[in-house]
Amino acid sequence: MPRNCEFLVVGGGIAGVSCAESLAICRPTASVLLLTESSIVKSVTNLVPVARYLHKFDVREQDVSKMGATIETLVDQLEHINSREHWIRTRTGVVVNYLYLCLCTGGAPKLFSSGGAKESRIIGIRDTDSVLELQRKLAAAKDVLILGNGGIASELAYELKDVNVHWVVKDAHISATFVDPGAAEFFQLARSEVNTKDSSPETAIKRMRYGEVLSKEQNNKHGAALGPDWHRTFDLSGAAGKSDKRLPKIYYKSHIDSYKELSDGSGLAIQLGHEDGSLEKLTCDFIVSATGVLPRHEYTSDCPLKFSEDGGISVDEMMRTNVEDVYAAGDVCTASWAPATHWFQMRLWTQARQMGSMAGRSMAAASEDEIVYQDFCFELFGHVTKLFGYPVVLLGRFNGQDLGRDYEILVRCTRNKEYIKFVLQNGRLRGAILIGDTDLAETCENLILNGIDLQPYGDDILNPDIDIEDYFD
């Protein structure tokens, strides 16, 4: 017997749950059904404002039975969409009739593979199950190779304990998805001097043109993560023995050329290729592939969905797809509208929450023939995370994305304490990286959105002896 609902949301990740919760708020008497492949779903908790439009939060995993009375749940997998008749069929044959459908099926890890070894020795970090698999493998491991340069790779490289870490990155510096070479050096110095005490850190301010800092090889890629501080609740210790400080060995501008299983079956023999054409051999117990995600849409539809070049489902500013009454949000979709001046898409948990909430509001408005406008959060890119133990705030075109070469950057760095980068174009702030407890998030947010001319202030805008909040309240 088919099930009936007004709103059907597919996916139990941050985007799907945010969408379902928004629908429950906007349409409290309507029937909302959440279809999820797992009995464990993710939701946002401890939402704390960092600035006027920017928030930090934790991701909580809970059983679907605790979703609340206003949201029905079904643990199954979407198999087919009949958009003309407004029903879907699940893998187990359950038919669900809907009026509005939102696809929040997320992304799948882009696993490295060249067919040269058993896939059991290559794992991708995406959800709790994959982290538990990593934990099991670490218990007997002495050497681990991490491939990737985004948030998960950066966190793992320094969070793994009692194991030798070989970190292979294609860029000239670490964490290139999020930060520039200067911030990467700040992080590395801080980690290498973790036990060093310095009561009077020296602050340096420098203004540079684009070409002085941003290497030609830098190519930011979209990525995704489990959620803020996901590694806090897991024991990520290996079997190489206790060590006071075991820093990762980093291989810059490198890639895995080939790999095969050792003859005794104890691990992998890896051959790395470097940019200069040289080769290097090493061995490891397994590979952690952390090179981003691919939009996941393993289902069919009677009316073909429109996809973007990156494989995501194309959506407009209301999160609508090309198929009537079908919406999409989170990692599975690609923003195909003309973006605001200070916003662009990255597949992050922050945007998964924003897109899910926007889709819920849009669906609720459509069901009542009301007009709704796009949330203001899509006016300014903003992301709050933590890297190497430091709070990190990214705002606007924080690495000069899509600004060409016509901009300059102003940097303030206090060793082991803070790293602040302003991206300036024609005297106006276009983006910022704030590392450490800077208390500048809201000020930077206002400066970017208001387009205030900062040329009269010169380098004093980052003078540590001047409180710039006094200038711009």
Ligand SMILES: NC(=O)C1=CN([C@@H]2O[C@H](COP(=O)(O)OP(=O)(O)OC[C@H]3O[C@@H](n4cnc5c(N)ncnc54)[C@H](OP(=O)(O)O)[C@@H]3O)[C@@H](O)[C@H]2O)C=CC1
Second form
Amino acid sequence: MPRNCEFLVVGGGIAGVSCAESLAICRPTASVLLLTESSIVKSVTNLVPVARYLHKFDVREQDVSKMGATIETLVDQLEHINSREHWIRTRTGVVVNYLYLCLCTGGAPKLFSSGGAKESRIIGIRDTDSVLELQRKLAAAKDVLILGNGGIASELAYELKDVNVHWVVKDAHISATFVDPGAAEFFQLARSEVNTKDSSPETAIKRMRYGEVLSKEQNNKHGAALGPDWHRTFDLSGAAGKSDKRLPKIYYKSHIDSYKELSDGSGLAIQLGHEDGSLEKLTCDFIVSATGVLPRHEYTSDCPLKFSEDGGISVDEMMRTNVEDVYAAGDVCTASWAPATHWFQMRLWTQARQMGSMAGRSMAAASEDEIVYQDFCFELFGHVTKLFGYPVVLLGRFNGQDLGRDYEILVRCTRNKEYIKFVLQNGRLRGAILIGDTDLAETCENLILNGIDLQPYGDDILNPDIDIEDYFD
Ligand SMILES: Cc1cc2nc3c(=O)[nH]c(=O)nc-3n(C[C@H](O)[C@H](O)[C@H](O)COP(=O)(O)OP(=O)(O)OC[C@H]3O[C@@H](n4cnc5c(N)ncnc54)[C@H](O)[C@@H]3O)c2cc1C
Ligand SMILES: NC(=O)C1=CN([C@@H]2O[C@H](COP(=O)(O)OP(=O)(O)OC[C@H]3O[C@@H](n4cnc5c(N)ncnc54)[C@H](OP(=O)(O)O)[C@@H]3O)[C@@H](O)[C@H]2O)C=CC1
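Got the form predicted alone; could you also share the form predicted in complex with this ligand?
All chains and molecules follow, beginning with the one already shown.
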């Protein structure tokens, strides 16, 4: 017996739940069905504005049965879409007729592999199951290799306890997907100094002409991606013996050249290749491959979905795919519209939430023949997070992304306290990195969006004795 609904949303992560919630608000009398393969769903809670368009929030896990009364739920896996006849089939054979469908099926870790050793020694982190596997492997491990230089590697490298961490990054500094070399150094100093010495902060301002080196390197039941501070809720201790301060060993500008299983089966023999052509050998129990996300879309469709180069489902600014009445949002999709000057896609909660809500509004409008416009949040890239214990706000083209060689950076740094970087092009603020409690998020947001010429203010723009919030009131 088929089920019927007006709106079918697939995926119980932030994108799917935000989409279903916004449909329930926009079309309170319509039937909304949330289909998800895991009975735990994620939703956004404690939404706090950090600036006008920038929010921080917590991610809450709840049982799918506790979703609001206006949203029906089905725990199963999408297997096939028949878009011509507007129905889908699940893995257990349930058929659901829909009018509008939104695919929010997220992503899976894009694992490093060069086809050598036992795959079981290379793991990725995405959901609770994957952290439990990490925990199990750690319990018997003395040496762990972390590969990658993005969000997960940055969180894990300093959070693993009682184990030797070998962190292999292809860049010349850590955390390269989020910060520049200066901020990376700020973090590393803070990690080694904070709590060990009472350092009185020294403030320095530097203006540099920035010649950007355009980076050339630049039948499981998965649950949704993990929530904030996920690493604090698990005991991530290894078996190398207790030690208060075991810092990771970082291998810069390096890659895994080859690896093989040790002859006694106790781990992996790794050969690293360095940028200067030299090779280095090490052994480890296993590798955490923190090397990005692959969009997940294991289902079939009568009309082929159009994919982007990165494997995501292509969507336009209304979150529509190429298939009629089928939308997509979150990590599974790739923004294929011409982006606004200050926005670009990164696979993050913020964007999963924004895209999910946008898809919901867009589907609701389509069902009533109304017109909606793209939400203002897609005008400006904004990300609020925590790295190495510090609050971090990233705005606009915070690392000079796509600005070529034609920009300047202005930096103010107070050791162990704050790191502020402005990216300026033709005297206008194009992006900012704000680390610490800077209270500058809203001012930067305005300066970027208004495009005010800051040249008359020179370096005073970051003078700690001048309150720039007042300046631009
Ligand atoms: C360890 C970790 C830490 C992170 N930390 C941060 C952070 O600090 N800040 C930040 O902004 N972002 C962070 N992210 C990224 C963020 O979690 C993701 O961008 C976001 O959760 C994506 O949401 P989503 O709803 O698109 O996908 P997901 O959360 O992956 O949800 C996809 C859902 O679809 C379901 N599904 C998949 N296929 C099917 C199918 N065929 N049928 C039915 N259901 C299906 C899955 O079970 C899941 O419920 C982190 C990610 C990870 C892995
Ligand atoms: N605080 C936060 O906001 C956090 C966000 N996340 C998000 O979760 C998702 C998954 O995180 P993560 O896996 O860290 O992904 P990221 O995309 O953040 O980082 C992947 C990193 O791996 C590098 N890389 C890719 N392939 C290889 C390879 N074969 N060998 C060596 N390095 C490689 C990438 O380099 P390059 O870019 O040069 O290709 C990049 O440095 C991301 O969307 C991330 O943004 C995760 C944790 C925390």
